[in-house]
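The form predicted on its own is given below as one chain in structure tokens.
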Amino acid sequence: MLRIEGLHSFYGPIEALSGIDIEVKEGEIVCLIGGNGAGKSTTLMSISGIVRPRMGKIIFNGYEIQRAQPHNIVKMGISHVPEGRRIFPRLTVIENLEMGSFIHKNCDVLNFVFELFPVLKERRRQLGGTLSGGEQQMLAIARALMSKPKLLLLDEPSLGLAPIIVGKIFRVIQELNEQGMTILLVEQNAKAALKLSKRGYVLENGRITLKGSGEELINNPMVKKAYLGES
């Protein structure tokens, strides 16, 4: 579904993306795990036409689409999450949705977010800068979904959270992903990742310096030492 070659992207002078190769195939989950600054939200922002990269290519079902508009893209079937919601405070949270929905604008769409998130519903004439942190993530995630996509980008959707909505967050990636969507995971919480993941990969400075299944990666001794606390 989606392939990036030799993906160099910038901001300014400084190379944020050294030419990363990435495969994410139809129905997988694949996690982007590493450090602050390794340039992981960078690659998410590439795919999604925030960031215009300078060289490389990025094919999502078989077109290049490196410099598409964003809202081009969001139309061709990709969504992103951004790491820290990005929602609209002052908007309630049935306008937040509805902004997601520029494209489908389907009741049955805002019926299956409802189902996903049940609360949502219950405050959907609350303003969003009004919910607590793991509701504007839930909220996060259902504006995103608005727009049926058919790859889901979602960067640090735990970050901040406590972990008993850690656990719903990621219950509710792993039902979107047995209904068929695919999605592409940048997530702090490495050993979670990876447990939920197909395949993964390490970036480092900028360049990919591990890739393999979610097991494998999560059973590497150089892994488990950087990422999982483990030694």
Given for the second form:
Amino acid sequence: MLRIEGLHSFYGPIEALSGIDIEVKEGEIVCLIGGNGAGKSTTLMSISGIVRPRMGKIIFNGYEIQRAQPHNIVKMGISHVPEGRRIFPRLTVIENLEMGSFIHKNCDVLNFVFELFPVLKERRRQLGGTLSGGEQQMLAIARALMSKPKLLLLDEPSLGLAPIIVGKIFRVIQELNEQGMTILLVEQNAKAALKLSKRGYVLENGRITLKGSGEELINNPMVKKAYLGES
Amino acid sequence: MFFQQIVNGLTLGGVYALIALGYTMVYGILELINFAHGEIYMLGAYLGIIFLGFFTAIGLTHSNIILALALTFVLSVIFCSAYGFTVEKIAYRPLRNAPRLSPLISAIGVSIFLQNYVMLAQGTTDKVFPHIFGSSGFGLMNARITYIQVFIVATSFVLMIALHLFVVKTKMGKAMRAVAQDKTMASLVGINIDRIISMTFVIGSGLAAIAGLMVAMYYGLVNYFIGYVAGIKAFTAAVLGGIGSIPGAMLGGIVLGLVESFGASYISSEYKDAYAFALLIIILLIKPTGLLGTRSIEK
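Return the form predicted together with the partner chain of this protein as a structure block, the form predicted on its own having already been given.
Below is the whole assembly, all chains and molecules, this chain first.
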């Protein structure tokens, strides 16, 4: 479904990605792990068109999208939940969701996302900026689903959240995947992410240093040491 | 006299508010003070003279004045919106990622260009706007209210309500607010940022055109320099209400109009322009974000 070939991207003057290759097949959860500044977020931003790559190809369902505008990439079926959630703070919850379905004339997935996150239905008239961190993360995922994407990019969905909320978010990710959603997940919480994922990539200094199935990576001694805090 | 000044103040304030909306909407989205905005207002007044002159020449003004006026308004709005659209495209869009000073200087450049362009094309002398409403009116509560004043107040309030409903209720209006709050995120939900920015300039310029036309009808005189003073006043109104805030621009415009007309009649009309700026200084000292402004997060 998504294939990245030899991608070089710059974040300001710094080369954040030095030629990475990633593949995501339909129906998979693929996770990207790595330390701070490894280039995980830049990878996602390159896919969604926010960062313009210098070299390389991003192929989505047979189309090269590395030169496309972000709003057109959304129309092709990629939805990006960025790091820090980026809720529109002075729009209400329901308006945030409406913006999520901006590319569609009618939104028929509203009931679906309200079923997924009942708390959003309760809070639908509240301003986005007044929600708690966990609720904002739910809203950010819900908003991304409103465009009916084929591929969902999730950037650090568990960052800064209480463990109980993290569990809930990961359950939703799994549930979405079971319903057929393809997901590319970037996570600091490597253990939880690898458990959930079919395959994973380890990114270091803008290069892929390891790849394999979730299970292989979880048992890899290097991954254990560097990312799972085990010796 | 009190009621008279309320009417005069609302007339002036309505016009200020319409222009201030253009400043505040653009600032809300681009954090740019569009210094060329006052010139769009001036162009609206000139285009009014040109179109109305044309309709008079072909006899339409004589046979059906309402239609002639309506067409004048519509055509001026279309032309000014096209100007606003073009200015954004050639003077601001290429500088979108430049340091913040660059588009500001570009805006001042566009303003100087438009002023001189009109000066060369139309001459430096005042142009007379045809008297249509004349000075006919009616008396109410010891005040004399002219029909043109009624027309200006009614038009500005209807437009303000319409704009408010557009921004609050419609999908494009919500997208406009989303872009103002977070451009990157707005593009990630599929909003075409460039289109929303163009739309903002088109709406703002259209409102300025209507304001220019109404003022030309009110005072009867137009020259190439009116955009400068009106622009500064409306900018003051926008800052007064809290720049970036749409209700703020409306309130700021009305307050400014009232302060000016009360100051002119109760204190001295010599200092008419000074009241506006004195008020601005006072408000900025007490509440730097303006009357309805919110504290913005420094990026």
